[in-house]
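Next comes just one chain, in structure tokens: the form predicted on its own.
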Amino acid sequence: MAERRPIVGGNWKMNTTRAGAKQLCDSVLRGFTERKIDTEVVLYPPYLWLTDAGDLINASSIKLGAQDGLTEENGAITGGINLTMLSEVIDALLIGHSERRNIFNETADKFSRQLIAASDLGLLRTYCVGEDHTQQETGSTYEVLAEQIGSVFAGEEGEQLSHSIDSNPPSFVIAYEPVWAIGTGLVAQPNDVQDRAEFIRAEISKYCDVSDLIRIQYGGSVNQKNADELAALTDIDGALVGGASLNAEEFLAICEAFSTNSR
């Protein structure tokens, strides 16, 4: 197996108060330091708490990420926050999450631009893919994954994306998140997760020369009870954690499961 450092992301989504965000950050930081966790860790707080979180974790190796960001230049976009602004605060960007696709109707055009712009700004990029319940039931999971991956590699922008990944494989992460498992308590069977991760890696190899070095996370009701089983899978290199990332102890237990100290 290629050498790939495990990576765990905590996607807080639209949760926490300012005080709660500071407390959660502080608890994660203390536990991360005390337990000597060797997993790469990224926290994705809401926009409003990014600077507070950054101030707390700045001296540690924990990375700070944004849940989204615009690629447009500064200008007349009321309510917009672009990646240039964010890059002064963050280390990483979450791209293409199913909630961005389904709630905001965002498409591969935006995701491709984000992937390229984030690379130009030196950010770690995590691109989310996954099928919904209907797609799973109709047996079109692999078709959906192929389309979601292939669509961001289309055209001239796709060539730029391929080059950026080949130049720096650790800066690009794929998160496989079956939509039907997000926040439902349902988790894909380990053998299915492994099969889909293998498929994703094979798809990436169509567009990049470094597919063996690309890290693949699993997301969808990940918790401390199933983390060890997921961490044992050959092609799964980490987790993108939702609800469980709001509990410091549970999140740290997941990080430990994927830690290079534990594998």
Given for the second form:
Amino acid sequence: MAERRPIVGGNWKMNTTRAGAKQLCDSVLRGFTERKIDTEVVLYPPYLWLTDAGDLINASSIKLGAQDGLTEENGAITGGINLTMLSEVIDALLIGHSERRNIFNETADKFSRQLIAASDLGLLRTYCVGEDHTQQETGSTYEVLAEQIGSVFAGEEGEQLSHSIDSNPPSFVIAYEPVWAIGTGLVAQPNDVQDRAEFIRAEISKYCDVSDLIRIQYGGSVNQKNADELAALTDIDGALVGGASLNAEEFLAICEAFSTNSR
Ligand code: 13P
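Would you mind generating the form predicted in complex with 1,3-dihydroxyacetonephosphate now that we have the form predicted on its own?
Below is the whole assembly, all chains and molecules, this chain first.
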């Protein structure tokens, strides 16, 4: 049986003050040590608080991630922060989040470069996919998921990506986040989440030999009340948590729900 260690991410998005971020890190760290949490845990604070967060959690097994990062080399890009800089501080990178796709009009071109660059820098990569409300209503969810996955495995870079995953399966995570469930309080039906995760795994198997070892998170209004039900799904190996990750107790309760045996 394949071994997939559950993984829970806290995507803080554009939230927290500096003091609030430090306090949140501190509370998560304390609760993480006190409770029996055996999931992999990754915190994604805003850029500005990454070093503060890193100073607090460095001695623990909690990982630190960035919500984005450029793949360009150092140079004349005013306001830019690249992965080379970030890799001095972070362990993980979020890629392809729907808010990057929709607010910043980012596309697969950038995501595939990030997926490869992050691998070269030894970072854990989480690639986010998911259909929006209209796509769900018009029944094109599976088509959308196939396109979002297929597009980063296209061409020569795609081959490089496949190779990087086959040689290190735990370094690549997929987050299935239906856009209509993000920040809305609406959670996808567990049966649907399971079906979509199975579909995602089957799609990954077209490009990688290790799809059974790839961890799939669910994201979209995850909270401590719905976490148990999601954690029970065969093909769901964790959660990517937005709003609820801003509350240490709630986030830790979600981590605890996924602290079951590896699959
Ligand atoms: P919410 O948990 O706030 O719905 O956000 C989910 C998400 O976008 C995590 O990346």
